[in-house]
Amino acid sequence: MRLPDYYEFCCRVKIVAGHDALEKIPALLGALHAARPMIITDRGVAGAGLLDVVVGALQDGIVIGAVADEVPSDSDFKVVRRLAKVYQQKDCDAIVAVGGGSVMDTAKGVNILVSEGGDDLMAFTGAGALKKRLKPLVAVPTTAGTGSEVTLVAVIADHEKNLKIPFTSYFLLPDIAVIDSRMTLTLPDVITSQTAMDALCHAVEAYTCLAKNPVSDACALEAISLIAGNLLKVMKTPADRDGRLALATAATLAGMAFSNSMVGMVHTLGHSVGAVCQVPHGTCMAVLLPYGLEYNMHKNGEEAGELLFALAGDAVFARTPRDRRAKQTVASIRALNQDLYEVTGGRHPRCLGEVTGPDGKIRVPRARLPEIARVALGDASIFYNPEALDEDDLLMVLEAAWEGIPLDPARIRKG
């Protein structure tokens, strides 16, 4: 492999791992000066019963001066705004959030209003806007799929302009992030299995995709081997709590790769199904991910065929020629889906035409998908792919991945 000429990594989060992990908390918010913090979740951690074991574990000197369980599945400018002003009232010196990307990205976002003051967040996007480090802030992520914890980004959604807002800074990085397998215990399957190849999309572009560098292809690799060796066990036996702290690490691995290398096409068509059809994000990338592979294969087909490796192990990557470990390694996740879906009771869509609502209707309808490709053309990740994309080839992308059928090769742009 050819060292890039430049690269950065930077992740300058503590992370600390374990089954009991959340009792350091009280110790390493001291070290940060923090006694009094704020809890920032959401109604489904509270019902699930992990706000409670988090509370137990802030026993030791700990004033929880503040808990905020109404974040919505979207993170809101308002609530944000609210939370803020929550905070200040309750003379709070921390925040601590615990959830899933919604809950981590409602945080970040609190913390820029109570750290810099007024109630305007539009005033802290672009490049160097936030000047200097915010309030400390303890992420305690209950899903294994976002990374949230170890990364430099936030999405908040303005519904009154129907966007999604993205902030992005170093200064948004969690002072510290406690991975502990408690917090994953009661996720259900589906949740389960769309998290976890949220995660493995985020490892498998983070490595493929332009911006890749040493570092972070190091995270994704080991990203990808824990997730192959331990979701189908988590599946199966939801109570391994071993199983449930690899696929925990896996995510934050994945985090740290992809915030430093950037992702492609997969998220630039998945964020545009996730804003048209209200898909969840890890659906859209279980079945989205084999697509990016085959379309990038003749840019990036060497990459995607070191992914064999981690995705299927030694024997099964020895004996593939080595032209053949690309496709192979799409397979692989094609097959992945497919036990997935099987472990669910076909819960778990293998193709868009799959994806249904709570009332059973197709969540995706075929006619939508060419505003999914206009849309698509808008997000920024787009940027990063290693093959350029236009509406066209977007589109062709998107009537292959709702079918559930393989690219055609001769439709691949060459560029």
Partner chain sequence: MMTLPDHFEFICPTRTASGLKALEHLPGDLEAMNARKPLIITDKRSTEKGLVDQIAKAFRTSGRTLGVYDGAGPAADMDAVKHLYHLYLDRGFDAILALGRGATVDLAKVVNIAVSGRPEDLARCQGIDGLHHPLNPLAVIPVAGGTARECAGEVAFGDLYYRSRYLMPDLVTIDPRMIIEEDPLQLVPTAVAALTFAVEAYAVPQGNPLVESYAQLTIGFVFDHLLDEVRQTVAQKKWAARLSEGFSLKKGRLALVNAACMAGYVHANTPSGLAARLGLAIGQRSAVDPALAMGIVLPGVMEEQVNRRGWDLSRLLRPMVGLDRFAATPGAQRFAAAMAKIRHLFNELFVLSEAAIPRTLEDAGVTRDALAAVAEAVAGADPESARACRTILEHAFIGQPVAP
Contents of the next structure:
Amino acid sequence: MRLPDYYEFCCRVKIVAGHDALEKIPALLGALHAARPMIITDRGVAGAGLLDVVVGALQDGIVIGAVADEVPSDSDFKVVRRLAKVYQQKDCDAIVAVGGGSVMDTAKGVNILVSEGGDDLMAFTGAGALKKRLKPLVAVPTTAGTGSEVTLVAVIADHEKNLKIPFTSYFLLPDIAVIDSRMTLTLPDVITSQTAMDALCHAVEAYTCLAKNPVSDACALEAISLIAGNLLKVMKTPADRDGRLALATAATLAGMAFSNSMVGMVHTLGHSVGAVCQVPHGTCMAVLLPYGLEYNMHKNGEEAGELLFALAGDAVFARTPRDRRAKQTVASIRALNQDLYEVTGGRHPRCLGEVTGPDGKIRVPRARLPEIARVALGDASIFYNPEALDEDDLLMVLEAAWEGIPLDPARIRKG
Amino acid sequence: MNDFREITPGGRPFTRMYLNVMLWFVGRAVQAAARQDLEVKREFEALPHRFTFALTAAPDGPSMVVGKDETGRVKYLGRRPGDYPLHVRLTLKSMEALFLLFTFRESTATATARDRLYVEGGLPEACAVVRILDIVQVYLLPKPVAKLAIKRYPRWRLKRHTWDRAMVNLRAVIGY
Amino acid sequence: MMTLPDHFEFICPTRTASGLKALEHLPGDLEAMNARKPLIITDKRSTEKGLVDQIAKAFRTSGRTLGVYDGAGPAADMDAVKHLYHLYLDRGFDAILALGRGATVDLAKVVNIAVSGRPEDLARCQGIDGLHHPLNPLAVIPVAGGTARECAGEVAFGDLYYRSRYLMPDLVTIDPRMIIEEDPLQLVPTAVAALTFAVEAYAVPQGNPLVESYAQLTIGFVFDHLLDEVRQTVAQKKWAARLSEGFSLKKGRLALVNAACMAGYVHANTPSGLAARLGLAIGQRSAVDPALAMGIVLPGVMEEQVNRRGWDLSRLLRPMVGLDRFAATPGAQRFAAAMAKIRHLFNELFVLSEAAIPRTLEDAGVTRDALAAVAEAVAGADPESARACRTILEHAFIGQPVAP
Ligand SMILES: [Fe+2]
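Instead of the form predicted alone shown above, give the structure for the form predicted in complex with the partner chain, please.
After this comes the whole thing, all chains and molecules, with the earlier chain placed first.
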């Protein structure tokens, strides 16, 4: 057990997980003195029939004040303001957010307005702008990836000013995260693999980057072994309830880990590839994860080696000599990507050059890598990466990830 | 009852004085480096018009403000962040945290990792500010100390290590 | 690999900050909870040892005023609660900093119940889950030692008993400056209590991943550091005074305080285990520290449950020995190895403490006659459970493993 010279950890969210966890929501809200929740979700969730499952589970115990199922994938201030009005008109007293990152962020924004009053979100952006508890917020994740059910950040766009505004406060944390296997049971295969790889990245980076701490280490190891033990199983048997619950739980554990320990260069580059070329976040994560580990190995090889235990199990760990474990960790992740590539019939890419859009065209043209590297320099996750990265380093990693070849150790400049 | 008392802890005049001097000098060194060092100059040029940032300790601890004027010239603007509209504000959670930073017991990266430093304002701009401060630290500090303060000590040309270094320090002292 | 239960829950509303200059974060952390005038509740020892001064120093430049009450005693004192209730309200305090352990923290929590609502709440909200609203901000600043329940959600105060998530502190600030030199043997009961809470949290066939995360840390810190701390300090005592504060020593202490605090989080999320209940009952009927009694019966309790219910608890070994040695140990040997580790810990402590720390109930001076009474008190009317308790106690009496 490593104890850093200084660390902080906080995750105030109550975790309720299981195959029938949704049915607990009325009682959980009751304990928070709420009786009339507003459900916030998006069309995709409603279309997949998940909203009906949630409404069905809530109906018996509680009156649903309002249902808003039209959160767009790029939610903004306008949507937040509109939903806050609905909440007030329908006299709601709590929010149940059902969905992925965008729904969670929107719900957090709505919660600021309905708790603090007014319609000026910008007044609550700075550090420490929120000073008191907000209305009860229950988060029901439907993607098993982002971990936003346990994160204290909400990013909401102001489309008029073309800005993405981050809100950060412990008060933005949902009160309860309800993890129910039914919510991810029908997730399409590629989404399952993308989101699981995002969660895996959260756990791996939380464990290997600068702000690691004992609690996030424990959560991260648990998350990694759940993903490693269940992802391929679920890809082959999508209706595996236990496997789905394991992946969803892993995503939440990884969310707890990285929201305290933050993430490093895999996210630095991933955010940038996503922003410049509109590639799904999970896809970037899957492709870039081995490179993050390779690049930092001279700094955190010890930690990276320990991950082999969670990734490959105790037998492989025991028979791999200490000094080869970190490399074996990278190899296991590459092997996992290869397995996912095969099980999805090539729709899970192994390198940036293989990423294609819905039209089948290549999504990340090689010529845009310099631009991606430049944008990556402005991503705050770079602070938490063990080794320094300048524009040349970022480009070097991107080039390798584009082709799908391991990093050349001679080109890694060691600080 | 003699079990109860109220105390109002005082200030830390000497720590404050030390930090004020350090921040004053670093602020002037940023100004000097923006004129002497090509990389810092380019970083500043890429930042928005009249870009201004502050490094400060909460609550109302020692501070420094640096910004570009109307013509794009980089200037140390003093120690009152309240007087300027800021694009980026780097805040150390307490004066002690700033003291750890300026006694080189914690780097900016470590302070961030330990939740002692938080950033307000645009993140890409904040990243640029940290890169600038890293370069300035290399100019100001002897190599063994600078190595504690930054993740990777840069490999610079000889001229940058000697002539530019001397000039940055000289310009910081005379304020030009 | 671990399998998940069909349903599990977990909550830890506490923010933990541990390490270098943690105290200096207090003003900002309180501000974030909208608190500006904290009342420190502590005991005379904290004042005498300069701990209160250290906190006051950490508040320099914050512009805040602190209240300090250092009259907390070892026993539940309702007059102190009343006194503090008026003090808090009359002087406009808006948060409590509980500095200390055991009874001191309990006093602070009871005062917080009263000042957060109405004094009648003290009577009204007793028992399990009797509190229904969050209380005013409460930070715990641990010192070494204690009950390992300081950070849990349980308070026993004279005749009053409360158990609620709302009694878990909002903030735990662990600072090496608060963990000062004292008799190293005082660390042992705390660490053993923490270990018991953590190990017993594993006594389910399918683990709650969050409970087990915190339990692993508790177990790991205790096994990594307890013996070294006791050994080093005992050796140093003989080597005259220490010249400088060894940082590694502090780090071990810091880890043990972390363990106690995480054991509190585990305790708040799990029902009270059999070893904990047996330990308390033994403590009531003999002179042995109930925390030590818990640890002495702990391996037997685990063995008896594994034998009777056929559970696989081999994963317990992992935090005790680390990934390497866990992976090197074949699965079928792991549980027995874990139990041997616990017994080994006590045997070593027995030697280091010159027999002040007992290995068996017999060492502890418990009489054979008392065993039956303890078994009866804990098991109640259920004959199967009474038989189990007797088996455990008889084996713990001589330190014998409960064979399959
Ligand atoms: Fe991510």
